[in-house]
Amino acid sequence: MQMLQPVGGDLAADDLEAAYAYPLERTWLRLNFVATLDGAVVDAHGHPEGLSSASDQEVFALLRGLSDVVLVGAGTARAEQYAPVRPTEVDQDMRARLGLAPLPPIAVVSTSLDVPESLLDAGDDRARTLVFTADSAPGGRRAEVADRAEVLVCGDRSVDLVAVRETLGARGLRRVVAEGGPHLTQALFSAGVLDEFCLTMSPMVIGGAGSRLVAGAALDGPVRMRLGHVLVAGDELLMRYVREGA
């Protein structure tokens, strides 16, 4: 893997870690996605892994390894059968060196509390799942999920992502990596809580009417981003953009 911007050259493992290091002084929320040249986030069979590569998976694992918490929308968690992060999925030595907990928990955003069973009952070797919901969530389902995960109410009719960010920060979970899906991406941009967008550009075109990077209502206005860096691996580009003012 090589860096094209801001400076050129081959990257060692330490260089890659430094390129994606979190700011230490405050909560920082980054989004990580892989997409095709025409913006598709799933392949022709509806699977995101069809777009990924060894380099993308390396960065995916690094971003999880650098984080305090992994944030995901319930729809993506169901479609991809998310499970609590396993010890083998992140670099344990790096996390110990950085003073992080052994494993980052998964935090799911769900108004309906339709959370996949694979995320509940984490077990002794994995972090307990956090579920962010709204006060309007069904009471019976809330009690059921609360027996098997930690339920946090942020908002009345829908989940307030500003409150989610503040809650995570207050718990010391300040290094946040969001992994989609497209509706959560739209909501993060709309709420103004996203600091950074990491995008792997897969060198293919899918076409069709499948999921794209952002789904939902139009934003009030464009969100301006500045380029942090560009990495190249074969025909693939791995880009990091930072929100203006972040």
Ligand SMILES: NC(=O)c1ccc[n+]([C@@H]2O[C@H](COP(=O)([O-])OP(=O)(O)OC[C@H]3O[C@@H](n4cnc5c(N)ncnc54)[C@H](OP(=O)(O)O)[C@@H]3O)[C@@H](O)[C@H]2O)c1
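Residues that one form lacks are left out of the comparison. Residue numbers count along the first chain shown, from 1. For clarity, every value in this text was computed on a predicted model and none was experimentally measured. Basically, rigid core = biggest C-alpha set you can superpose within 1.5 Å across the two forms. Compared with the form predicted together with the ligand:
Core-aligned CA deviation for residue 10 between these two forms: 2 Å or greater. Look at the core-aligned forms between these two forms and you find a single run of 3 or more residues with C-alpha shifts of 2 angstroms or more, at 1 to 10.
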Contents of the next structure:
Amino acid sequence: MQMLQPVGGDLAADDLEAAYAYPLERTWLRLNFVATLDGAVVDAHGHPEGLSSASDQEVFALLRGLSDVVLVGAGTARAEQYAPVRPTEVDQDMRARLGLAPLPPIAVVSTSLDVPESLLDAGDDRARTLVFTADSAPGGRRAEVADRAEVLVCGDRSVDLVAVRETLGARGLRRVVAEGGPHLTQALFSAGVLDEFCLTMSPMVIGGAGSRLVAGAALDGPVRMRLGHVLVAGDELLMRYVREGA
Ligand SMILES: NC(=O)c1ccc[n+]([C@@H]2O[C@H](COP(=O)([O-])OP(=O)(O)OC[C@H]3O[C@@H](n4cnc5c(N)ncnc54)[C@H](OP(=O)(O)O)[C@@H]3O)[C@@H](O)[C@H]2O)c1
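Could I see the form predicted together with the ligand next, after the form predicted alone?
Once more the chain from above appears, this time first in line as the rest of the complex follows.
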């Protein structure tokens, strides 16, 4: 056992970038979340913003900036009115240096194809949204969404997340950051496709019956994670865990 103590001084931007560098040998799926000390993922108003701080937002933006694609569940996309990433949201110079496209597209996972309007019809300055769905999706809605975003069918009755990961990799979108929510996270763990879990521990307790980080059915067994790093920002911890064996 060791006691971690803040060493003082701010981490340089380069060091922060290096701390979250993606392995480049293969597709790598990172998950990023913020939660309170008592495990809540939304505040009293039902949104994560109240849990987030400037440091968490800095890392959130960095993780988007380092990614080829941002993967999100339709529940979160609807609740948070997700929109295609704006050019001002990411560090363009860093992306060019790392051989990334100017902007990461949002890839939303939805069987119902109830995708928010805000994600459709990306303008010329934004990346076109990818919509991962299943064969069971309503046909009429599929044609409608396909006019306004790129629809990719992975799975028969529900979205097959192993196939989603393979499809992203085959398109060269190998640096993946998933932004939840809890149901998609359960499915990603269940499918065994997550490599990394970045968690900001927000120094507050809010109680209530809100969702945990991972919602839905219990996993078949515990997924063991190894500690990558812990950053300290005031009273907040930003942790990076890597799946054992990843
Ligand atoms: N604290 C944080 O960092 C954080 C991060 C993310 C989200 N959140 C919060 O979490 C809440 C939303 O989370 P959520 O759990 O309700 O929704 P979610 O996990 O974002 O999305 C679930 C939806 O994803 C779609 N889906 C398609 N295939 C799936 C599959 N194989 N497995 C799982 N989902 C699949 C389904 O959409 P269809 O119904 O369209 O088929 C399903 O309803 C929001 O309140 C959001 O603010 C917090």
